[in-house]
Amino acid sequence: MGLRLKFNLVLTGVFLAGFAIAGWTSYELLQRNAREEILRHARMMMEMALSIRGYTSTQVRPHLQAQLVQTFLPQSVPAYAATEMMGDLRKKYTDYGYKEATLNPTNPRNRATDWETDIVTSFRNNSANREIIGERDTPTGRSLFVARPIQIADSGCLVCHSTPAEAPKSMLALYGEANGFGWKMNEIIGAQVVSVPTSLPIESANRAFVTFMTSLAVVFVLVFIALNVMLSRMIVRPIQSMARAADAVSIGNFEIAEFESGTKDEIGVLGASFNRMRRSLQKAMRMLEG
């Protein structure tokens, strides 16, 4: 096995060891990147809705109790307020999500799915829990989701929520008295359940890892060419002229030109030393002959 193909194999044996160690290690950081944009989208968002119904509550409402006697606005429910602003976020971009899913709430539409309840019994069965962070398949792809329980921490809920007899009759009128009744003080009710999609993030981790290796695959088949060169022109074949010189000599030929390296490094000394060594071995072979 020449001192060529040595070298390569272990070249290629250390390329190999690090290309795989470089691959996982920045593989699992791009993914861990990308999920941690995607869950800082989600909880943006759900920021954002929790700051719509804050507003509603504290900036709008307050403004229309007279008009509330008579008429029920929806616009003045915090809960409302949010998943409406939200919807139209929805609208640009459709893969996102928001909804207050409650187990018996007032607007059919905010009752859970069934995944939805899964989530809204866990936080139920522990209080302590406030966030809860998973993934799940849609329609339209992988998505990320983070959920926050609705607990009833404001009795001013319980005029609309405890029985029908004590809600406003303009709300009566607009939802019936079937649903959204018999909450209770500090019960958890539900959960805002904000979905991030995590394609495009996902896409672009992948597409970064891609061009990372590749660009590491294209630096190695450099550095492996040059080294390749260099270790012919500086190692390989000096030494494998100084072998030939070597075999000529042996067999008495010493009309063989001197070894010229040209360099002060190891292989020029080497040289060097061949090359005292052949003069001496020719003037001995001269004495011989004498």
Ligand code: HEC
Contents of the next structure:
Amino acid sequence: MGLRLKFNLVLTGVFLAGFAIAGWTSYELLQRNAREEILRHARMMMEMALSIRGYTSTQVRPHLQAQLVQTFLPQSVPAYAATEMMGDLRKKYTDYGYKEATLNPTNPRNRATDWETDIVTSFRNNSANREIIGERDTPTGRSLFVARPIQIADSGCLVCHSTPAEAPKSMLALYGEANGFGWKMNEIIGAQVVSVPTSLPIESANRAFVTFMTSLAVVFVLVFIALNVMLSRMIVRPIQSMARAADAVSIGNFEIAEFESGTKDEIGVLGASFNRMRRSLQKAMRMLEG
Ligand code: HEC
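Having gone through the form predicted alone, I am curious about the other one (the form predicted together with the named molecule); can you provide its structure?
What follows is the whole complex; the chain from before opens it.
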């Protein structure tokens, strides 16, 4: 096995091992970052929804008390305001979603679907659980959701959500008496569910991964070429010509030209030593012949 092949085998082995380790760690890191970014988005949307809710109940509702007796305005309901505003956001960010998924909702559009019902049920079964994070496939791609329980913590809620008899007449005129009643104090009646598409951050993580691995491979190819050229020019070829000269000298052929390396590295020093040895040999032979 030639020097070049040995070097190349070791080099390729080292590179493959490095490529695998770098690939695995960078892939894991990029995916984790992408997932954290998605989660940060989702949590921010959740906080936005809570802010809209808070704004509606503290700054809008108090001004509409008198009006609400005459005509009920859904715009004064925090759940309605949050759902509407987040719905508006969807015009621009189509795959994002916000829902106040409720088992027995006042407005049918808030009714929990199958998978949302599972989430609400698990919150109801374990009230210590304050957040559920998960992923699911949707028609527009994979989506991450963050869900938090909606609990009746304020007896003021029961004015409109306990029995139709207690609810404002204007509200009954708009929503009827069939839904959104029978809620109890401290009961978990639903969940706020924020959905964020995962495709974009995951795609850009994958792109970054491919770019990184390609540049790593390019660097290896360049190192490989440079090392091979250097090995051939500085070591393999001089040694081959030195071997040829040694062969010639060994059969008494001193016609062959002196070894020329022109460098001061180890090979150059070896060449000079070889030339000296050859001259001494030639002198000794002449003395013998003479
Ligand atoms: C003045 C009456 C009123 C009060 C008080 C009220 N709600 Fe509502 N709530 C409504 C109406 C009406 C809707 C339906 C809004 C819509 O059309 O989306 C609603 C909707 C909701 C929804 C969305 C699911 C559904 O039923 O459609 C949740 C969750 C909710 N309310 C929770 C609460 C909580 C928690 C409180 C107390 C902090 C509260 N509500 C206080 C009238 C009220």
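As the structure is a prediction and not an experimental result, all values here were calculated from the model. By rigid core we mean the largest C-alpha set that fits within 1.5 Å across both forms. Residue numbers count along the first chain shown, from 1.
Once the rigid core is used as the reference frame, the Cα position of Ala22 differs between these two forms by less than 2 Å. With the core superposed, Ile52 shows a C-alpha displacement below 2 Å between these two forms.
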